[in-house]
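Quick heads-up: it's one chain on its own, the form predicted on its own, in structure tokens.
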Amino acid sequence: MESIFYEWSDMDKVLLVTGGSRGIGAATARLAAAKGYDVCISYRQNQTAADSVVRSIEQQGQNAIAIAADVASEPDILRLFSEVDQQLGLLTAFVNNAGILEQQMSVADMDVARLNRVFSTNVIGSFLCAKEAVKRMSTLRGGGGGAIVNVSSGAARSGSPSEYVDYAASKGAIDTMTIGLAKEVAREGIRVNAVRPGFIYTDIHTSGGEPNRVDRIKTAVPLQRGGQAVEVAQAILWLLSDKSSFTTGGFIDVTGGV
């Protein structure tokens, strides 16, 4: 059956992954390259890690660039998308992955500076990036359609009590944005979906002050283990592909059954 959405078989596939130098973002970028995408990754600080991802993509025969950009900064976001336009061409896929969390803490001990940092990156940054992606993909604005995948979290459902309620709340906002934006742009040839990773082995747990958090919690996971970044990436790539052409406003929980 022919998809009613724009087919990419007759054009270059161009993907932007924010926060693509490590973890889920890096795994997504590498897997996308294996599936024929040219890829831009953004990173905030770790240029060495970003350059390593770019080299691995180029070794697969695809074009790749890495752009330093803080998604909490609108000028950085505008520059990031402009670089994709100039260096890779028309954006066809976008993964809203960049996000932060801070030290494990109860809500009663959180200050406004922390809340501003978390919500500026995880919510406002994600909205602004989605806005720029839509402007390029929308068939009503001269684009060829495309797909957006937001990286939420299983924390949006659990709430992460006594650890990261602010992070969990920011991901709850991403869930709501996914649903609303999917309905808003469906007639413009754009599909919007989300993945909700669970306890995945990535460096983000170090930011929270507990690098071995997954090992501590994994016995509470029905599958009795933590997840790997590539397992989340596989779900993301399915949502980006034409294999999911009748899926929008949907979620894939990659949580091991939690």
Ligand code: NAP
Second form
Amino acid sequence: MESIFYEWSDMDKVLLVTGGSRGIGAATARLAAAKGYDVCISYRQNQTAADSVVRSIEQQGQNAIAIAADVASEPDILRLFSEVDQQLGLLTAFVNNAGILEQQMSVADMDVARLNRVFSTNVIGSFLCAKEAVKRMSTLRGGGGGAIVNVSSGAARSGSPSEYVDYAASKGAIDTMTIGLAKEVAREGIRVNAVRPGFIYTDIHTSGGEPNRVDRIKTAVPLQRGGQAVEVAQAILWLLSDKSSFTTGGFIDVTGGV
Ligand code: NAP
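Show the form predicted together with this ligand, please, because up to now only the form predicted on its own has appeared in this conversation.
Up next: the whole complex, starting with the chain shown before.
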């Protein structure tokens, strides 16, 4: 029978994870290495954390590189993807993970500088990275196909009132991008899906001014706890793998039932 999907396991698996130095991105990079991917992680400033992820991947016997590149900067993104081309080879998997949130406040108090930072990083950065990934993976452009996973948030559904409606709206944009891009590139051998994490124990909550936010909220989670980064990584790795070969434009909520 003619194969209707790409056998990723037959290809060299090369993964780029943006924001892979800490949190969900780091857990994804480590788990991917355990599954045989060579991995590039990008980060914004924390080189020590990035180097530690690279070392742990190398200890698993895979190739790993870390590139400092701000996803809010197009020149940085172009340099990042070019480094992957040169150092690891043809990209087969991409995780659009880097994202930020800012101090908890009401919409009435948000200034334009903040809105520009959040949307430049979370939305425009994700679009520009997806663009570079598609250019390399598309079978119409000489690529071998691939899989993209966007890291959205349960906030896209809740709206995050009185905390960060801007962040929630940026993740709503990621959900819509996932649906549209999945349909756009399905005939080019590329699947595009998203995960929507809920309350996960990472440093991101410190940026909102509440490092212990997950513990405050966890009793409202049906499973009665916060999530671990590796639990999100497991969903991401499934969506990248050929086990999800008939899934595109889809979402996995990793929220403990919220
Ligand atoms: P985190 O622990 O704060 O880690 C963020 C990562 O992104 C770090 O590697 C950081 O690099 C990098 N980064 C931040 N801004 C960047 C930029 N402009 N360019 C390049 N890299 C940048 O965050 P996380 O909680 O793992 O979040 C990862 C993704 O999951 C985000 O998209 C977030 O919105 C989403 N998410 C998280 C939760 C949660 O509860 N944690 C829930 C839903 C969705 P440095 O180390 O250099 O700072």
